[in-house]
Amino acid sequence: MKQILIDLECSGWAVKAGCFGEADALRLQQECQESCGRGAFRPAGVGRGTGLNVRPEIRSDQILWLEPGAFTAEQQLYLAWLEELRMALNQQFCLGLFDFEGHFAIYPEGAFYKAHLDRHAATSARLITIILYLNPHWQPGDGGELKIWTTLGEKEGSYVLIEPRLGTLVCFFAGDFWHEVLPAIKSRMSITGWFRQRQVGL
């Protein structure tokens, strides 16, 4: 966790591979594709509130929302490590951030998720973007890596691509830096989800 802090105060972006134990990893992934399997996914949207609409030519990944009051064993582990990470970015960047969203996010093969912010337009709530990556055994030329744009604000220039292997995580501000999912040829399994701050007037 030091060295997350460490690479998000150099740089606003972090990544650590063997973040969270392996067997746990593999139990989310397997309670994600069980879900999935039981039909609970449905497609990605693009937006918020009365302005949320599936795009497939922008996004074509299937989520399933991560539900408080119905947690389970698994989730709450994971979710308690992320409560010991909130803590540490607050004491160390002084963020104000005071709760997580997130949802477990399927792609299909094929399936993309084309250059992005992660904070909404007129809203500033979503702070920190944390995904945590369920692929075991994912090997060079799978495809599925994440692309980020190191370059603050930018699109363009210096970027780099994070393949999505079981139990490495991804840190970064979520308004900062663009980002895409590129197509991979099996399906690609993560845990998706934001630090978030209150707003004013909210």
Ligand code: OGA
Given for the second form:
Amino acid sequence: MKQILIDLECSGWAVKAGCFGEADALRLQQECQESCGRGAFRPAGVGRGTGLNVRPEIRSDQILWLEPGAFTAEQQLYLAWLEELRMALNQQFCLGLFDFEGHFAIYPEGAFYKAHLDRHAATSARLITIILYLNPHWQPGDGGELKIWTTLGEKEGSYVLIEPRLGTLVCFFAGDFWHEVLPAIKSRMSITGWFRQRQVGL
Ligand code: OGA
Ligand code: MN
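Having seen the form predicted alone, the form predicted together with the named molecule:
Below, the chain from earlier opens the complete complex, with every other chain and molecule after it.
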């Protein structure tokens, strides 16, 4: 966790492999797969509020929100870990992060999410994006990398490609870094979410 804080401070983004225990991540992966089998996932939207639309030419993943009050034991384990991270971030950066909202995501074979920022204009409370990948046996060549452009606010120039391997965690300042999910050649699972800040005057 310490390295994540250091990297976030230095560059605004951080990647850590093997961050969350492999056995626990695997249980989340199984849960994700089972929920999908039950038909619980829905096509993800773009935008927010009344402007929220399904736009498969921009993103073609399916999502299932984690429901407060109905967290499973596996989810609670991950959320407890995130809670520690949230408190450490508040302590280090005085961010006033007060909660987390998140969803499972499945990108079926060939699905993608075109370049975007996670923060909706000035109105979004989402400050930090956190993604945990849930794909055992991911191989180079399977695609589905997360591409993050590493220059603040730029959608060109230098970038990193992150493989969505089981237990790898990525976090970054949601409004600062353009990013995209490249098409994968097999189904790709994750939990994606955001630490939120209280909003003043909205
Ligand atoms: C998102 C997103 C990236 C990923 O859901 O907003 O950018 O690697 N996800 O799943
Ligand atoms: Mn995103």
